[in-house]
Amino acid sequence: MRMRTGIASLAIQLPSRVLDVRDLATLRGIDPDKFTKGLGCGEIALCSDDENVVTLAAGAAKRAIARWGGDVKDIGLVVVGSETAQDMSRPLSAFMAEAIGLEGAYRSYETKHACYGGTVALRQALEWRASGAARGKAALVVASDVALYAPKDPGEPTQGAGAVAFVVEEPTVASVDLESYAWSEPVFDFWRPVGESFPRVDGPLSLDCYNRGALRCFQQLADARFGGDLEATFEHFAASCFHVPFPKMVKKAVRHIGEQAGWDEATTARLYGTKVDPTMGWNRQVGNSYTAALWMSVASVLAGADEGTELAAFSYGSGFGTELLTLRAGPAAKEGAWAAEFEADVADRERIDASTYEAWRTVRPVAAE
């Protein structure tokens, strides 16, 4: 008999600093509209000198475990998905476990596939539970990242940081369908060679891959459940969440799907405006948190959702790999306790100005430091 499995607890951790992209635009001598209207960006979450990918992961994990209320001895799997390398051998799961004092009879490892790594971690935990190998134990899964680009890089306004943690056990927050829809191609659209501090990006190729992956995944879902009708697919779900490198990239992907499906402009605008754009409110306050970005969006939709609410979640990782998942809100989603934590983190952040940011970049050049 297949074990009931899904998200039993969910938590978010944001860093303690924030920069308005309009201030960054002024610093770089660029029209702020290019960042706000052109990219759809709002704020950049930034780490202080004592924060990094590990402290973010640990903070989110502590919150998720506390809200779960279970015994940590019943955790049999600990996985951290990230593209912010801390060490080439020791997994981030070990750094995080050390930070929260977690040890015992559990499997521990790190998953990496650019921004898709958090989704891979969650999928493996779900499949581990469903297979029976878990023997009734829960999994702790964390997606954590710090996105930094070289100063003056075109990607600088899309920077961000954050972590989303899940306890995978009973589907009290949400159930996740084990049937998903994936598409991968081996390309170099975004990558960071060993020893280099910042990623290399082929922007046009990355946009094209993202669009192609989104279309391929949604078409598979449409073919499997909605007779191939993409419009009916989007209409069915209360929300369709996407990985959010920056909001305009998501809008272009929906437009691409609409063009391929033969939607008129009004239909595309309606579906984007009602099913997709509202899911990115938290992302606009955080920036790109890489592996956590999709799940930041999903968390915002689940918070306050009625039990049974269905949503789609499209994950993208450069290189490239994509996967489309479907979720159904559980009874604990309505309360959405993690939303209060998110709002508190946002309210407590130190808002820095452009000169402070410029000085900070001279001493904190790399995301993993």
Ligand code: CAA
Given for the second form:
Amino acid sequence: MRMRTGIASLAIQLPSRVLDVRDLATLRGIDPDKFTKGLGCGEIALCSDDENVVTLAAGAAKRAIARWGGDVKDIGLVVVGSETAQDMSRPLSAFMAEAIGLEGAYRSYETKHACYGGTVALRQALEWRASGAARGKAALVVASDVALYAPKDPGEPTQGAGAVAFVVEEPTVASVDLESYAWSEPVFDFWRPVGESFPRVDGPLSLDCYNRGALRCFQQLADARFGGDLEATFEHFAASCFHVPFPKMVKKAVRHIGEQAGWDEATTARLYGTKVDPTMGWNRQVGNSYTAALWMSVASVLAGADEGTELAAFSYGSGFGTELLTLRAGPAAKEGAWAAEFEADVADRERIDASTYEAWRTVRPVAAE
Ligand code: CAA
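Condition change, the form predicted on its own to the form predicted in complex with the named molecule:
Entire complex below, previous chain first.
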């Protein structure tokens, strides 16, 4: 009998402050249209002084466990995917478990592959359950990050923060197909050497790698299930979610896929406008939350979806590793309880002005504090 597995519970935690990218643009003497229209950004979620990657992970985990309603003794695996490392040795899963008072008969570790780290954690949990090694136990998987660049870095408008947590067990929120489509190449497009506070980025290379990874993954899915037809692949899914460093990057990837597939401009615009752009509403309110960014997009699409709704999810992590997953909404998606939490977090945020942001960057310059 095939193992039933997938996402049994899903939750998001946002930090408590937010900055409008237009205010950042004014602070830096840049035309706000560059950030809003040129990059497609909206708001940047920011931590307060008592928030960090661990509090975000812990907040999302607590919410996911509470909604799941199961006994924490039935959790046999705890994994945190992140690129906001707190320690070179102690895993974030231990920091998080400490914060939520979790101990017991579970395997605990951290996964890292830039923004792909959360997807890797989720895949491992799904495969652990499907293999039978879990002996029916559930997994707690969290993707959590604080994305900060050096002040005045061109990447500054693409900052953000947040966490998404899953309990992997019965597929009540969504089932995830065990077949997935991966592509990896060893490159230096975005990396943070040990001891350095901010990432080094080769922006044009990262855009190029992202486009190539997206095409390779979608082509593998098209070949496996849709006779190689990329248009039919995009048409099939109610939505195709992408990792969202900033929305323009996603738009460029869809354009790249369209160019390689020979779509005309109208087809590209239609598929992007109906299947991809609507998946980035929450991302525009959060900014780039690295490992959590794809899963915020997926969470937004699942919330309110009819049971059986199919979606594709493309994960990208610099370095680079990509993987395309396919999911199907379960019976709990329609209610989409995590959407109310997301909206409450957004409504409760303190909106800070540019001078408060600038002062905060001088006292709290590093993401992993
Ligand atoms: N009005 C409207 N549009 C304007 C404008 C204006 N006044 N001024 C500029 N623009 C447009 C430009 O035309 C351009 O649009 P196109 O790309 O469509 O041509 C866009 O705004 C950006 O302009 P620039 O390319 O000049 O911007 P920049 O040189 O300042 O670069 C950046 C900004 C693209 C964000 C760059 O910093 C970058 O590449 N950053 C890193 C990208 C990234 O996040 N890579 C990693 C991806 S994966 C990830 O999330 C990391 C991971 O795995 C850890």
